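First comes one chain, alone, set out as structure tokens in the form predicted alone.
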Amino acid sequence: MPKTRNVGVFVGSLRKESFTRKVANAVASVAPSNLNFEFIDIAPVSHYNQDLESTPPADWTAFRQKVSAVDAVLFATPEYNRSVPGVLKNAIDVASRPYGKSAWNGKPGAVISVSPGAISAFGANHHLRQMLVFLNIPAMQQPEAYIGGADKLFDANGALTNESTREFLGKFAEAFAEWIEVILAPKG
């Protein structure tokens, strides 16, 4: 039996009723019984400023200490302006200070982007990833995950309704926590 893995999700949308935040409880709802799913909210994690990281503030340093308490992380994401909302760009930098100090560091990732259009956030994806790379969060390759048309996905409750959906982000997930295995193996 594979060992429990903490995953925290960050939900790059902050609308009430978002379709990003539903697929990610749908990655939640049928991935492996060892993932544990943590969302951490970035909606309070004010603007970064170096200015303030001599006394940081408490929501800084309590976002901070969420993310290194998580063994990986999971970014679902919204396209704005062919990249990820601010919030979350805002919270990555946050939780990247003070240099050679990020929280994000060596922990493995996953990226999950969601449009209701037929591009399906592809250009935050990849954005997001560029990220991730100076981050140094190795980030699954495959399967890549694009989200199309989810305004056209679940019913009124927020529950998916598409089987074919379902099933390709249980195997998202499945392939996730074979990856957080691979990346957290002991090494030598």
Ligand SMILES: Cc1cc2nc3c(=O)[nH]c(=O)nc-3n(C[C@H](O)[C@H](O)[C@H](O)COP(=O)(O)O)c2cc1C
Second form
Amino acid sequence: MPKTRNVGVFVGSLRKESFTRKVANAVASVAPSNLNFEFIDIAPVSHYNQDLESTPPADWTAFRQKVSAVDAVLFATPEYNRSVPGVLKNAIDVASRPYGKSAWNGKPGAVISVSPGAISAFGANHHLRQMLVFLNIPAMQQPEAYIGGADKLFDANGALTNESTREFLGKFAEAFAEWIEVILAPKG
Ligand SMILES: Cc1cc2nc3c(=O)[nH]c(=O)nc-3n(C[C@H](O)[C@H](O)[C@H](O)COP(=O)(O)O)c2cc1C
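The block above covers the form predicted alone; next, return the form predicted together with the named molecule.
What follows is the whole complex; the chain from before opens it.
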């Protein structure tokens, strides 16, 4: 029986009807049962300002603690102007500091990009991957997850209606579960 692994999920959209959140919910619903998904809200994370590090805002401390507590991280991002939304970048920056105490360090990760458009937020996906290199988040390479046409995948209740996408997300989640073990199992 595989060990339970807690996965922090970071959704890069604050929009109530976010397609990205719906995709992240769908991944959680089809993932292997040893993965326990915790959606960590980035909305309360205030703007990063290095001057505040001596007495960090309570929302930074709470967010950093939540990131530290999970075993692995899953980023689901939309694309804003061919990159990640500022709110997601800000949250990533906040948990990366203070210097030398990044909460992200060493946690296995994966990226899903989501867009109604055909390019499927490729730009955001790869800008995010660039950050993960510096943050020492070993990111799953394959399968990559570019979810396009996202406005046509869900019913009025937000349930995924596209079978091939469900099948793909299931394979993605299985691969992520294996990837987490590749990175964490040697450490226990
Ligand atoms: C400021 C802004 C910039 C955007 N830039 C892009 C873009 O570069 N590429 C893209 O595919 N969609 C872009 N869009 C459209 C988003 O893909 C669309 O709003 C999507 O629904 C956002 O994801 P969500 O549904 O999870 O909120 C942009 C939207 C906004 C508000």
